[in-house]
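For reference, the chain that follows is the form predicted alone, supplied as structure tokens.
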Amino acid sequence: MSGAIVILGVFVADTAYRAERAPRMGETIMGSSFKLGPGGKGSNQAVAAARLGADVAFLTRLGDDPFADMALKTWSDAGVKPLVTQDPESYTGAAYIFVEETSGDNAIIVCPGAAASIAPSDVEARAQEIGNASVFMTQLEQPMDAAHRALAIAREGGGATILNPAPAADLADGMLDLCDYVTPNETEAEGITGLPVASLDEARKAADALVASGAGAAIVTLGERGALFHTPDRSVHVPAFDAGAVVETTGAGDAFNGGFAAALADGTDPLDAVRFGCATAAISVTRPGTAPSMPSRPEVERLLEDA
């Protein structure tokens, strides 16, 4: 039976603009489309894991506004349990997302709003849920001291701990010691370690540095090249899956992390969980949006079987 997953993170309303290119400073250009939808790394990861059938709770702060209503409906539809404090004096987070029409690549600005005030006290108020989780995951969109405290509580409870270090930042001393898995993309791995990550060999060196700094395993996601699973004992490149033409890459990392967490909660071997995460991400990029692009378990299992 699948164990429970608790995710600490941020919800933001994604305002996504598609155009041939980004505007220069002071320039106005015409876009081809606009879409408003649910986002935020932690929220996306929670939706991804829940759509895969996992038992997921999401810990965050929201405002008391229409974007908060969007968040609560998104989680209800996906089956995510909200562990939420609402702050009427603040606002629910929002993100500007530019999507390049020709490639599907993106650039993002995030304003976390009420979630920027998530504190260790919020985490300690949910210590029972975090400590009892089979898998705990967090990122760096909310304050780092809250993430650090949550990882410590999860480690004390004996669950698997995952840090998705996004956006890249200097990590607090001892934080990686609390992480069974750290899951940066190439840019984040370079930002944290100071090492270039342009090739698979360079990714291995950066992963080595993360493991040497305390992480149990480093999983460097490599976009269209898949992912690198790296521990002190083994280093395995997992190629990407081909699920069809790429439409948008915005939620790919969140899809991977949600899929990886869901598989771990099922008791799957970590390397196979990486494959499951890669398959989840491969399907997500064939669809527009972030949370709405997350696939179901039967879709992921079919892709794995076909491969």
Second form
Amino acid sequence: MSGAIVILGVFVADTAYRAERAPRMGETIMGSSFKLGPGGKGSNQAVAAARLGADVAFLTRLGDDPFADMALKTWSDAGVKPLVTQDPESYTGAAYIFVEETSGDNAIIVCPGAAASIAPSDVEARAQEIGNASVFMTQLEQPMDAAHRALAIAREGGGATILNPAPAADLADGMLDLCDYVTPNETEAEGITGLPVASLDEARKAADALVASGAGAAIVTLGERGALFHTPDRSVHVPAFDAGAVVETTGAGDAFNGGFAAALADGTDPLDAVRFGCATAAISVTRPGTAPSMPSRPEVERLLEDA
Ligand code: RIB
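I would like to compare: after the form predicted alone, may I see the structure of the form predicted together with ligand RIB?
Let us now look at the entire complex, which starts with that chain.
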């Protein structure tokens, strides 16, 4: 049976610049292309899960401007239910994304705009939806106190709780105790634990530290090496899927998290949900953009069957 997913997070308009390299301070370089599109980690995750057929609601704050219109259209097209407050005194955020021409890798600056003022009171106003969710997921682009409060409400409601700790930050005391799953990438796992995460063995040690700090399971996403699923009882490396040539890796973590949440909401075993997330991410990196690169369920199922 499929349950509802509630995601707390940020929408921003992604402004993506492709170039051979990033400019140095004080330097101007020529890029090869520019694209404007929907982004923000939480919104991307909501679009990914909805494209996979999940029942998804997204809790955030927007301004009242053309980027807010882009957000509302993106969610309407994907089938995401908006739980949104619009603040005409503020603005809808934007992200600068540098995409390296040769590798498709990226570097990002996010300005969340109105979403930077998401407060615990916004979350409490949606306590019913969060408490009834079968899966609740959040990240760290909005203020941490709101994420912390929402995780507490979701835990009380009995749904599965996921913290995607992106971008990395020092977590509030007791926050990991509220997480059934914490899903950092290698950089975020290093930032949170203070341990190096270059090899699989090192990822295991960092995952151990996250579990020792209270998370039910740590899932460290490893880019082209897949993901590590780590609990106190088992530690399994899930290799990445090959869905074709890599065009852009921006949003791959969001694709993973959206896929993982959608599979969990379907009642899938967590390790198989990690496989589903990896397959979702593998397809997303073969396409440009973040939210627009999220695959449909038949595409993901085909990749899983072929593998
Ligand atoms: O994870 C990718 C996302 O991070 C981009 O869409 C960008 O908006 C930043 O939030």
